[in-house]
Structure formats: structure tokens, C-alpha cells
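Only one chain is included here, represented as C-alpha cells and corresponding to the form predicted alone.
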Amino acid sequence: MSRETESLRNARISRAQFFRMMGGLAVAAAAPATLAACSTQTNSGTTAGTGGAAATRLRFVGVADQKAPMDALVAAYQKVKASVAIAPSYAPTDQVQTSVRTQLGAGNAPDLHVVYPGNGSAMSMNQIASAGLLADLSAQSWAQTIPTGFKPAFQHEGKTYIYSAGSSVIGAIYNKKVFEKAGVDAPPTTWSEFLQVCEKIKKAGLPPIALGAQTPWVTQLITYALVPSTVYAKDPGFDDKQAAGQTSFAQSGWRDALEMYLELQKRGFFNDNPNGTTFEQQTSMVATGKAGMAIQVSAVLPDFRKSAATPDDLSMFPLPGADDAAQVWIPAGVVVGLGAAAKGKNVAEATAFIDWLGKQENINAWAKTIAAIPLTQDSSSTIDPVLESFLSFTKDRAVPFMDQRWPNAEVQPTHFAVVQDLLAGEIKIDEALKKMDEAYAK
């Protein structure tokens, strides 16, 4: 998610390597601002405490599916180190995308904020760490276990940059209530028994798919999805390849994952007016059973927990994105996490939260909470049940998201346009590739 230089090329691995110690998933909408208790700021970056004496007041940044970890944990690290006071908020994605990045080469961003792993965002760990703006990281402890494979995820030029709890996983959170009623016995494992489940929710009335492409991260997801069946399981090395300038978006399997994109549309398996319909709105339609499913990162599930009335009526399978079941691959990817500001006041205090999230038990609990598999675990580490369907993907047929490999911040934000543009039919695929393939050479 920097832009491509030397080194990058050089910390390139295969997608079969990447994801090879896995057997042992950018995203969020807009949360409101959550104040850790503390009182007035001064001049010199302390607060003065409830007690009286002086805290080191650190603040942080962050996306909305960060917050009920970030939370908990601040809490409990307030009662390890009271003299920390820790001052989270959160913003919508495409917001954290612009006014951080630019308070971060302003040189007064906040102490701590959201980094995405690898490459492809303006906030990623390549593009921030290869400006200088990022602490590094590789002295702490939980550094020296990040597993082979997602080394690119978590360093730039060998050093770490980037704290993760673990890895998520993009698939169909579904309402098994909604398949029952349209007489669905079990998650298909191939696309044209997908097909066919979409046709049987749709013949109960329902909109098979919550399509939420207001939201500009979500119009990826259907993708993301599909793309690792249609590319990856045909040729494992097509990033390669495409770096190289042997492939293209056009020449390859994409052409296939958005020709089924829009076939699923096609034949009104999507709610009405994707483009006019957020996030919110489409976690609503499946938690409350006025949609079958929504193909979402695994990441937002307790998003659409807190909005059932049941949380056990929702569950998760992987997109089937090919006819052969043994040929269906899944994107899993590093989850979002967070960096230190190389130029912030107080990057020993910040750092020193992050070597805190690092342990162990910090790690368990943060994955926990976001229904990810850990990056490191023990006896003590757990997997969400809804995400076991998806684990015997992961030792050979999981490729990292997208984005984590390509080479700059451009071709994400053109894949997000193109394919709100191919919803309200005002382009073609074959634009929409070329104009994918142009962002992809800047």
C-alpha cells in the first residue's frame, strides 16, 4: 500500500507462502467520538488527572471496527498504567484516509491512529512507513513472532511498523432464519448453488443480497470475494505476473468476477438502489431479516450482532466463486490495525501501549471481539464458531486481500468508483478495467 520501490519488490512472497502459517480479511462506517475520562489538556501534552497528579494524555484515531476493542482494552490498560490517559475516536474510513494521512505529514497527527496492512491505501503501512511516519515497532516482543508469511503485512524494509491482532476472513454473513423460511437447508459450496439459494430467497419475498455501495469500502467486498476463485486458484502467481507486466486486471479472471458481479444484479438478487443504501442500512437488512445475506468481512460481524435481536440467528460461509467446490478459494487478509506517529510528543508512551497490546492475552482479546483468527495463540486463544467453515480454506486456498498487494493508493479508490458506476450502468467491464489498469501502472 506504498508507492512500489525496490525493497517492496524484494519483500514479495507468494500468496501460497503468505498464508502458509495460517494453518497453525479495509473497513469500517462512522462511529461516534468516544472520550477516554480525563480533564483539561495542556500545553505540554499532559492532563491533569482526577488525582491530581500529571498523565501523559495520548490520542487516537481510529475506524469504527476498532472501537470495542480499543475500548475495552484502554480501560484496562488505564488500570495498569493510571498515569497514561488514553483518548480514542473514531471516523469513517474514507475520512481517516485524507485528514489523518495529511496531519501526518503536517507533523500533528495524533499520538496513535488506524494503519492497514501492506500496500494499496493512503493509510497503509507501506505508503505511511516509506514517508518516515511511522515509529517503528520491531524491538517489541509480539514483533519478533508476527509468523513468515505476513511479514510484507507488518514490515517495510525489514523493520515493523503496524500492530494487528490477527487475521479476518470476507464471505456471506447470512440469517439462517430467512434461509429456513425460503427452504434452504444448508450454505451452497458452489456459485450455481448459490444461484440457486438467491433464487429461493428471492421466490420468499426477500432480497437475497443487502448491497450497501453508498458506502464506498463496501462496493469491493462482492469482489473480493469472487476474484480469489476466478484468478488465484487458476494462477497463484497473477500478482507477480501482474507486477511484472505479464497480466493485467483486464486480461485475467477479474473480467469473470465482475461479469458474475453483475449477474447477481441482474437476475434482482440486490436490494433496491445499492448506490442510495450504507453500510448501516445493509447490516440492518440482514441482522433484522429483511435480506438473506450480505458478503462482508468477518471483521463487522459483531456490527451485525448488536443490531439482531437474536445474535445466534446470523452465521457465516464462504462465497462459493466457482462451480468446482475444490476450486473455490477465499480472501483472508491481516486485520486493521494501528501505528505509533514517528513525529508525535510522545512516542515512548505510545509505543508502549502498543508493546502492551502485544502480549498474549491482548491479542486473544481483540480478536476475539472482531470475530478474528489471532495472529499468535495459545491454549488460551479461541476462533469465533461462524469462521470454522472457513479454516480449512486457509492452509492452501487463501490468498490476502487485494489491495495488500498492489502498487499504490490509487487502484483502490478507482475499484470502489468503478463499481459504483457499473451498479447504476453507466459504464462497461471493459472500462472499468481500463480504467482499474491505468491506476494500477501510475
Given for the second form:
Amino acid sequence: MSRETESLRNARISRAQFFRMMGGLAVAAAAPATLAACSTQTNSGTTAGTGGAAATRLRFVGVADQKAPMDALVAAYQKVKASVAIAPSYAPTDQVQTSVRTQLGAGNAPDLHVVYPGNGSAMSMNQIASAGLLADLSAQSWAQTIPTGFKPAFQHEGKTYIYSAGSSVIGAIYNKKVFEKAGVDAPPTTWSEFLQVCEKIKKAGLPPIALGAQTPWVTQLITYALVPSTVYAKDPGFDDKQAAGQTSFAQSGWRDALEMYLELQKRGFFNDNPNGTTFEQQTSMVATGKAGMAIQVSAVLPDFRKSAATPDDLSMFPLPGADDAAQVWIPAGVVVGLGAAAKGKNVAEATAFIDWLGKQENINAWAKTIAAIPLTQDSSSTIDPVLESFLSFTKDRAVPFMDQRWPNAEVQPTHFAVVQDLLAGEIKIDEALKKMDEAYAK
Amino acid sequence: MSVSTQPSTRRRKRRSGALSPPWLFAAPALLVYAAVVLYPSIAGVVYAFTDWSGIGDMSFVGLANFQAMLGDEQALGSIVNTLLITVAIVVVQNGVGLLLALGVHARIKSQTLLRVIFFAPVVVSPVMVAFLWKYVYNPAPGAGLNGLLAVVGLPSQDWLGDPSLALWSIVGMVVWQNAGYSMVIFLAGLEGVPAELHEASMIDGASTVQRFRFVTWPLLAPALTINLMLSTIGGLKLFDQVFAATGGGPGYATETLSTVLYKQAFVFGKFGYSTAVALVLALFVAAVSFIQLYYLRSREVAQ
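I would like to compare: after the form predicted alone, may I see the structure of the form predicted together with the partner chain?
What follows is the entire complex, opening with the chain shown before.
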């Protein structure tokens, strides 16, 4: 036994002394809390201005992709409306799905939270709106101007439930220097031209396409880039027919898209071991000139630029999924947005903030930060110059990301898994399509 | 102390009372336990028989979730993966742990330093370990572990991307982290082996191997019981490292019961089904642990 414990044992304390001591401890423990409370009060007092009215605090939980635009706009809103303070927090998609959905289920959701457009994931607009947990935004003025083609992404049963600043496209983010060195003078406009470009880069000694298929969501992008040409260019009503059970993944151009995907692998156009390569490694390969291009979504352009020594080396072109340039369609999906909790305490203030986000200048600001194409455009809208080559498509040869029309949250992860299995040579295309059809039917 | 001034009769009464303390004393703790452990667990069991999506209404579906599990390739595949991982972890982690313990138990210089080094990975968060090991498992030739292979002239491997290798890569990572934990428990067991038994066996002319086999090993039984149980439970419920390293991929190659139940609940929004999987996992862990404990306890010897 140590000396300290011995002396404690022998110490004599009367009951009264003991209580006095405990009381003192309790006060000591409570003191910092009281002090902290005082300091918060002074803080909110200063931010709320001289009005003296208690500020409404709105909680926003978003995904990491939303941090840059949201932080800037929240700060701007503070100047417009000092009585409302928005406290944003951000987390990776997986964690947001876990925490926000649990909070939604328990009835204590944040006032504003991330919502994915359309259907097809656990945090998607359709899934949450159909449980009655999203506030109706249909009456707001920006909601009247949603382009027709995008309406399925924003609306459930004719009502608007999600705000999103615009759309992003999927295509090839490429390193201009690598292309130059390999003797490629212009981006390809047909599938066979694309294969020739890859061949040239391969001959120059670099992997033409960096693929980070260890990161699940990256697996889907090549299929998504091809399917508009192999499926929707031939049959724009494919989604409705699939929903009605008249067609399936196996009976459609999805098969061609997967065959083209594997053809790229067979010809040796990917880096070694794509299944063991992550998104970050993929990004750095292209940004540092160790690979020619990556099939990616335009929203990650900022990530690629950050890892490049000279960001201007990077540009983007639509991946041509057909041999007739007129039959090339592209995927253009509404970017991740936000909604207001229908059952929150501050629904009015939360929807007022969304209404403000819907102003053209704010749509422009958000879209610019994430290199997206603004939902609606005016003379002050800017579009990232590297996306120029996509603009001719966005009017009538673009389709939303496929998962936004899928009926449940299982099809997309199944697509991830079968692509990894295909790349590993574990399964054949027939089996992959069968698994996706089964998931669709659930 | 004031107690010592009490009459002796009262003291005796108190002492006999101390044999069965009033349940009321435990009430606050029991209440807290019931509120944070018992109630959620029982409520969870109820969800296993519903089609709850996590939000919105639910209805009872009887045993449908359990029937669905029988036809769910992914869930069944994950059971096989979970068993493979568990067996591998139990065998390798404890084997390595025992060797490390025997090593640092020997009277060698810097044994304290070595113990600290071997135990160090245990205090790192499993998710961080997984992220760090993703660098070790970089598939590019010459990077990470492949660099070591290149030095000895072996071809590089796609550690986490090759479906036939990914599971074992994860086992390697887990063993690296937890072998030190097994080592510490074995060390505690080794410290408890009386020196006089070793001396006696040496006088009897026993070799080093014989001394380990007939003196150390039987007396290590309690430490072995604890180690086997902890590593079995750890293997069966393995989640963090798998989730952070591969997310269950490539394909479904490293899907464990825990990642399946996570995905069913939080990715697919099928809380009812997920709870059913969790219930099966819990019963499975309980059954295996019980059998293990029963068997291992029976081979422990009194010192």
C-alpha cells in the first residue's frame, strides 16, 4: 500500500466536514460551466447586434463537399439577417447518412441538412420527403424556374423539397501536358478516337486513364459517362420503361457500357491494380502528370487543381460513348443540395434562408465555388472555362445521374460492388447485370 | 474511526447484514443500466421483427427478416468471411502474442523498451491504423510493403484490391495492432509462473522445450482463456478496420457481418433487417464465447 492511500485511510473527517468538502467540489465543478455560459451570452449579444432580441440559431449538417460554398454564404447571410445565426457542421457522406438519418428518425433533425437530389440513396429527396420530413419549398420564387429536365431531381409528387445550386457533369479530367507529349492535339469526339488517344498515351509510357476503384463511388463514373450514349441516346424514356418493368439493365445498353468499361481494362488503359487505388491516388496521378486522365465528376475539379503544381494544366472533355458524334450524350446531374426539416422548431427561418439561397447571385456564388453549371443563369453567371465543351450538350443531350431515378438505395452500392468484381475478374458481365436487376427489383 | 466506537453487538449485526446488502443500494446503478443498456437492447430486438426504415412508420413482419437472411448471398458470404477472419486472427494474433511475451519475458536488455514498442499499436485508434495501413498496402510497385517485396525480388501485390488477398491483408493489419495486447495478457500469465517450478524441472533435467510444454503452458491456461475469448469476440465483431480499409470490397470480398448490418441500416435504410442481422451476430458471439469459455475453463489447472 502506498503512503498516500494509507494516510487517507487513517484521516478522520467528520460527516459535516465531508459534506462541506463535497459542496466545495461541486461549486468548483460548476464554475467553469457558469463562466462558459456567460461568455456565450456575450458572444451572441455582439453577433445579434443592438436589437437585443435573442438570435434564432439554425443548425445545418452537410457533407464535406458543401463546406466551401456554404461557409461563404452563411457568412454573407449573417450580414443580411443578423437575427439568425446558422451553425454549420460537415462530415463525410457515410457519417452524415448515419447521423442525420438517425436524428430524422428520432425527431430531432437539424433545421437544415444535406439532401441528395432525386431518389436512390438513404438521404435522397424522395426517400425523406415521402416520410413527410422535408419542408415544402414549392412556393419560393427560385423553385418556379427549375428547368424541366431537372424537375425529377427536385420534386416529389409535384412539390419541391430540395435546393441545389446547379449541376455537374461527368467527363474526362485530363492533363494537357501529358496529352501534348503523347502527340494528342485535340480531345476525342467519338469512341474510336478516344481509344486512339488512349493508345497514344500508353505508347508514351503512361497509363492513359487513372482509376481509383478502391474508393467505391469512383467505380460508377465510367459507366455513368457511357450509359447516356449507349442507353438514353437511343431511348430517352428508359427510366420510365425500367420502372414499369418493360426493360432491365441486362436487356439494355448497360451491357454495352460495361463491355466498353472492360475493353478499356483489357487494352491496358488503366493504371495497375485499380481496385487497390484510391480516389486520392487517382487525383494525384493525373494532377502530377503520371497519368493522362481520370473519368470524374466536374465537382472534384477543385481537388485535382489543389494537387497540381500548375492547375491550368488540367482541363476536361466529355467522354464520347458512341462512334457517331451526334449520338454522344453526357451525364449532367444536379449537385448535392439541402432541405429544411419539416418538423423543426424554426421551419420558417430555415425556409427563409433557402429562399435567400435561391437568389440568382447566390446560385452563381455556390456554383462557382464547386465548378458547377448554375441552375439558372443570368449575365453575371460564370461557368468554369474547362466546362465549355459540355455546354452544347446540357440543353438536350444530357441525362441526370442514373441513381437519381433508381427506386431504392441498394442499386447504387450493388453497381459499385459488381464493377470491382468485374475489374478483379471475379464475375462476368451477365452476372453483374443480373445482380443489379435483382437490387432494382427489391 | 467512528465505527470503532460502536458497541460490539451492533458491529456483528452489521457484518451479518453485509453478506446480503439491500438491493436498494444497487437501484441507482441498476436504473442507469436498464435505461442505457437493457431498454435499448430489448427495443432493438423488437425492431428485428419489423420493416422499420429508420424514419417513418413500421409494421410487424414476423420472421420475414430472418427468412430473407437465409436467401441473402451477401449476408451468408459475410458469415463465411467473418469466420475466416476470426479463425485467422485468433490463431495468428495469439501465436505472435505468445512469442512476443516469451521473448520479452526472457532476461534480456531493453525488455521494458521492447514491451512498450510492441504494445504501442494497441493504443492507436483502429480507424487510424486502417488509414495508415492503406499507405503500407499501396499497390504501386515499390511503394509501402511492395517496396520491401521488391528488395527481396518478389513481385508486388495488390493488397487491398485483389479479392483473394484483401481479407488476409486486413487480418495482417489487425494482428499488427492487437498482438501487443495478447502479449501483455500472456506476460501477466508468465509472471505468475512460480520460479521454483522452473528450478525443480531444471533439476529434473527438463529441456527448455519440455519446461515450456509441461510447466509454463499448463499454467498459462487462464491467460490463454482470456486471450482466446477476447480475440474471438474481436474477430466476430470486426468493423472499424474493414470499413476504413476496404468498405467491404472489392466486390463483397471483405464484407463481415458488422459491415453488412451497418450497410443495411445506414446505407439501404433497412433498420428492421439490419437489427435481425445484429441479433444473429449477438447470439452467435454469445454461443461461441460460452462454448469456448466452458471448454477452456475445464483445462485450467490450479496453481
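Residue numbers count along the first chain shown, from 1. What you see is a predicted model, and the numbers here were worked out from it, not measured in a lab. What we label the rigid core is the largest C-alpha set whose atoms superpose within 1.5 Å from one form to the other.
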**Item:** Core-aligned CA displacement of residue 107 at least 2 Å between these two forms
**Value:** yes
**Request:** Superpose the two forms on their rigid core, then report whether the C-alpha of residue 60 is displaced by 2 angstroms or more between these two forms.
**Result:** yes
